[in-house]
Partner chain sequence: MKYAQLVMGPAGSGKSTYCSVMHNHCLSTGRTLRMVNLDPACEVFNYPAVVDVRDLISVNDVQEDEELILGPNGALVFCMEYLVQNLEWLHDELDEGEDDYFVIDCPGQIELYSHLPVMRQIVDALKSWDFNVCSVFLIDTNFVLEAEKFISGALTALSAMVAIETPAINVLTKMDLLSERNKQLVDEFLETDTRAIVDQDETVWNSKHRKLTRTIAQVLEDYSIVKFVPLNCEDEESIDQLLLTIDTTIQYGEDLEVKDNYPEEMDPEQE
Amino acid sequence: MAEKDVPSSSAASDPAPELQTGPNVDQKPSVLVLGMAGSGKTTFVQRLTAYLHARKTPPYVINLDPAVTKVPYPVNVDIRDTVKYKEVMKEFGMGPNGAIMTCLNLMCTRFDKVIELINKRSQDFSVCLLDTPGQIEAFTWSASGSIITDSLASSHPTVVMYIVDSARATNPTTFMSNMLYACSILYRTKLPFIVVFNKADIVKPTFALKWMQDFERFDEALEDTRSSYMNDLSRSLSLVLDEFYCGLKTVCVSSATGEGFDDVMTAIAESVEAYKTEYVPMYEKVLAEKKLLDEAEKKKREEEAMKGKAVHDLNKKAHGDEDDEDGLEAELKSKVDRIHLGGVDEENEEDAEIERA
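Chain-only structure, as in the form predicted in complex with the partner chain:
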């Protein structure tokens, strides 16, 4: 494992001078795998990885879930090497959710390095897969999630795959809620969007496809379960979803049995074309936004470091010794060492072929 740099509290990804004038549209695509907790994201990535290896077109795989205990696929870059989730909880006195966000934030500061690695290795793989944290909003409603998404999309073709648990989606209210959430992600990222109905071995997702094709049918199913209060709104929202479904790519898979994965690759290829025509023109705007977010994050981290210093100073005063600056620096440094920042500078080359626990 590469020796890690210990960043000072004000270090963040400085906006590097832009050498490229736009995304490299010919580069292999990255696929952001999103979905509700329990939808089967990790299993999907596992199966897709195996599928691609079998066809001698291996993927480059990145795990962005800091709290996962076992990663059941050979992973090239693992956030858990950069930030130790349990240590973050301990060292910063955080609960599980706070720790996930902090891990993502810390990863985010190094993400330019990850992009470099992806670009460097692009010749050697067919697609880059990114597995995201279990709780979807840690990614979709966080600054670091946005920065990561925008960094990828500004660099090369990026596609979102939204995993749906078909078994749970048989409930029409759950289905509607899930699809509205998918639509919200579409508007958030503005990236090509593929809905993956997973767990097809448990429940055939044909019901979902029928609902998507036939508004009346869905509305009937919904009527049985909804309260009268929601009637009108519910029907109007069904119309919204009806529009959403037009031109929406869907695939039905079973990550357990492997069925449907040919369709996955076709959908990705088609989405890359959509990326070129729709996303690239928006690139400049997104890049400007990302810079703003980066700066805001940098400022926030500096403030937090100052806060930490303030707490530290208060503690010192309480214990009766007015200490010097060096004490604080040393403590911060050792704290950071313990949470093991670093390890992204070289990816796990030697481990890439091995299943990691």
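Moving on from the form predicted in complex with the partner chain, please list the structure of the form predicted on its own.
We keep it simple here and write out only the one chain, dropping partners and molecules.
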């Protein structure tokens, strides 16, 4: 993993920072950009990067897609500098998808260094953007996705942006698939979540917003598709996801024209506040519960050790030993070598005096 920017020489003379026991809520946020393949994640990151540079508030950009041939935006940290995608395919005999997942897993073994770089440069950027591969399963069930999101969220404010292809989502079944993935990621990460309907220049995503707010409109769209089995399934899922839609932040953008990016920054700012008021208290509660469990486990081990000592003492008394402590000390001396502090001659004399069992 290599950072493109060269650290300043004065960094070595800076005083050591104080130990951070919890998330630094005052640090600039990180935005994790997720979505299905072809939804426009990389183009979205490119447009958002250009938007921020134009306003003299440059972002810190991280590329986590090892298979991309060209990154169309200035990148600070690139996974391709750490893991070679084609070499992973060749060495492990994997296909493209398996190699991408393996590259992410390998990257996660060094992700603490990425967090250090983000924290170190936090005063120099307005927001940290993380572009991810289209293998959405990395963040729905893989351990690497949990490591990335948990590492970021336990360090500083973190927001998840889920990119949806509006043109493809006109099909109710495809729309429902996207919403299921979004729901899965939301409940897995428990982080502030924004659904971004991309490609608004091709199809205005107002239909999707209406489907989320009004079940009857979605039901009408299902009837038009004339697929009875999928209609019933999608209808049932829509009712299940009704609670998921409540309070869900949505933004409509066009990465091609730049439409809607003011709303994106507003949604990020609101999500950072939600992180402070909702995620941080939950994090502190989990941390306190873990501390109590650790203390209970320590106490349990101490009690077991005391019970073992009591059994040992009873066994000694059962054998009729009058002086248990002296007997135990003599037994240890007869079987355990003493720590040597002298020269060779003294060591030889000590060895000659040791009684062997």
